[in-house]
Amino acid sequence: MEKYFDATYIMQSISMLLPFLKVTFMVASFSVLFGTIIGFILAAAKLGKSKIARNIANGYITILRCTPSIVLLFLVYYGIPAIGNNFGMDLNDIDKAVFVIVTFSLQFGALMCEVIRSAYESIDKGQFESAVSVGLSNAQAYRRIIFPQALVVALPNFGNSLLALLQEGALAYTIGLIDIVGKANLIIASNYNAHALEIFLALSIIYWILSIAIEQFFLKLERVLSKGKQSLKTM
């Protein structure tokens, strides 16, 4: 089949790919949710007084940092059913999205642990002591004083981690999940590799727009919350 570049096919490809963006968003949303929960638990372990908990958290983060995303994805994809079989459970029919969410939740949790820990440690501890001294409970001091300021510090790194997650999520098609990248590969295969360049350009445009929109959202949110942080400091 003759292969040639057709710029009009880029827009056609975008219209074919966009409906599958919801799968990408779904995977990213659940990964962020569960990953943030894991991150809070790990950060609490690292900031706590238990040496065992700190060592476990440090070991977890080191292992996740040293494991390539695609290797972790296949470990989860093949490992969970294998473990299930040892306990008499057939997990081979689980939706592939579950394996992807588990993989990137584990990975995002390691990232969020460091984001949360560094944000918390950046706040002057004297503010907490001052809040408690004027009658606030520990929970109120954290909720009204510490957390809002730590959130502002954490936002840029959280935004960067989210962008990295969206990009890493493109690996989901390697286990057969039909998200936006998986659909692009299906279209290319159905065209016998014709117009592959146009399809990947369309995919790139979608990711560019999405990344810029997320970046701008976090920049504006950071500016808004920074004003509140300044008012807290002057209290």
Partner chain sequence: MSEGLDYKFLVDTFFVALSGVPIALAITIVALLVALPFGFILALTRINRIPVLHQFAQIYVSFVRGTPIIVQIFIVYSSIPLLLDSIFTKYNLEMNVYDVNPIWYAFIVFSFNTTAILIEVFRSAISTVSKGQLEAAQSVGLTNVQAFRRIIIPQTLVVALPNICTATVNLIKATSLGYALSLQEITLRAKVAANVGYNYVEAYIDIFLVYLILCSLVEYAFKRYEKRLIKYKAVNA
Given for the second form:
Amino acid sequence: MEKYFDATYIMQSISMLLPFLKVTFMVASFSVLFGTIIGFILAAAKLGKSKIARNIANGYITILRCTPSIVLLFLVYYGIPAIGNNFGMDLNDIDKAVFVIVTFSLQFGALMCEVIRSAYESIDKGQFESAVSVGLSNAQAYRRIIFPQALVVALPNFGNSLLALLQEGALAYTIGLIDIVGKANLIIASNYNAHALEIFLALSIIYWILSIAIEQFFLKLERVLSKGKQSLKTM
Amino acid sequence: MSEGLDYKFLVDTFFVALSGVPIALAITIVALLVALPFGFILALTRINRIPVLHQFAQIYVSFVRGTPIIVQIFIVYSSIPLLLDSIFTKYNLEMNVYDVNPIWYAFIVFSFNTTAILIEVFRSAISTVSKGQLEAAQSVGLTNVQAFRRIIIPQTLVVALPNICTATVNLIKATSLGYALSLQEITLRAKVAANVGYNYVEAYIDIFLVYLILCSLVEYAFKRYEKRLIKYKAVNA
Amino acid sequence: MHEKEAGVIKMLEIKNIHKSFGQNKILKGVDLKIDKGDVVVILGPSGSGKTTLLRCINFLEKADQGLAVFDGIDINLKTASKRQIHSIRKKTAFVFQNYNLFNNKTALENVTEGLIIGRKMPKMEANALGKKALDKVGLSEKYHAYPSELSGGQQQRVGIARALVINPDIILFDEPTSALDPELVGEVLTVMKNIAKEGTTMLVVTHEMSFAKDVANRVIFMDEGVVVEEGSPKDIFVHPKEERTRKFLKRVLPEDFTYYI
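Given the form predicted alone, corresponding form predicted in complex with the partner chain:
Full assembly next; the chain just shown is listed first.
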């Protein structure tokens, strides 16, 4: 195969890749959902009184921070069926997306734990105190005063974590998930490796635009939600 | 496959994985050596809004942060050989692109990536060091260069250190993608060892342990260093 | 319900309250009685336990020991149930040193939050009351301003309106002017004087001697976790009995401070 660079091929590949974005989105959405739940549990453990729970949460976060996504992905991919085997279950045939979602939920949970914890801690204790002092119950104080403020603080970090998830998620192709990266590699293989550069550039353009869009969305959202902070910004 | 872990393989392969550490570290160190000065300088162009360079740095950072590192690797790995090939043929050099050691590609990709990350790290760190510091340095007769070297940079480093630590750990982890460059680093070595007997679970446990140890050590070293810097700061305060 | 003693209605009594933070004993058996309509000012050097006393009364800190008699009902300050805590908080209001306005709510929302959520009052009614409370503290123009758009003095006045609006039996003031710039102290003290005149029961921790002198009907001097002496402002400022009180006053009273009867 003669190798040459053909810019028009980039546009062509973008249209071939775009339909597979929905696999990427699906996997990311589930990971965000489960990861956020894990993050809440870990953050509660870290902020709580139990020393054991705190140590477990800290250990979990350290371990996940030190594990490359691809290593975690393969540990899950090979490890879960192996564990299932020990209990007499055959887990080799479950959808590959499941392994991807498990991996990135675990990872996103560790990220979210820190996001949630730091947002919670950024809210002055006095906010809670004044809420209960005017007669709100503890639950009401959290729901109406602490949570809305913590959410705004957490938003930029949540956005960054989401971008990180999206990009680490690009590795899902390594276990054979056909998302946009998987599809890109399939196209290249079927082309006998011709035009690989164009397809990879197409891939990077899709990711780049997506990231910018997400970034802008979170900036806008932050601006809308940060009521009560307007004058801080103009100051 | 159901008879549990192969412990002998587990132990043997641990050392196979460990033997990939020097390559991972070499890439990390080269990338940091390139990224630290370039990141700092480009951060300054961002802060001082130097025309052209400032916009360039902005787009560069946006691209690196907006695209997966594996895609960056793919692009470098598929574009540079094309480039080299055309150069070699043009000047009739008797060289084969496929003889180039893949570690060079790794140096390029990871330096390229880490520089962008450090631009952002330094940008936010420099902006926390107040303008008054520079003005005070100038007021006692330091030149701009002296003020930066003696006043601004030391303070910036202290502020930036935790983020540099994170970037370093992420960099070490990212070297696991060296497989895409056929680089004989930690992950690929252990994986190849596993191919023989399908001992993938064991291999990945080994790889996992090696990264865990490596990254924990790096984090620990940074924490120690940070403590020393902060102590120094407190004594001075 | 009320215990009557010569026409005075006893509102709150605190008995033998103790509180430590780690090895630090902050309160070492403080007793306190407040009648309806009292304006009680607690004076004392920093670290004497004044603020901790106030926070324990409102259960913002849990006392190690102690009893509160509120409207004739005994409540153990250490072991009070959630419901008891909630009931005390509904009868008291707290004004914080650093205001602690809800950052995500406007002035009016800050004031009505306790009514609408804590007391399930219809929104219309709560808004009317809230506006009235804000008018009373001179903030008719600022209903819809967020805390970040208000000066410290204005924020503290919202804090006072927020306390007033729930019509508490007693308002606890924790150094309400300490965080303010000197030129903003006056507007807050004026508001406090006005509500004192209306007969609001107040327990005030402050360093404002003029407020203690002009507004309080009782002054308590605390030091090192105990009540050293208490009496009318005249007793304390003109005829202090204890050496510790004298020393403290000598140190904090301004040169031109004179007591007029």
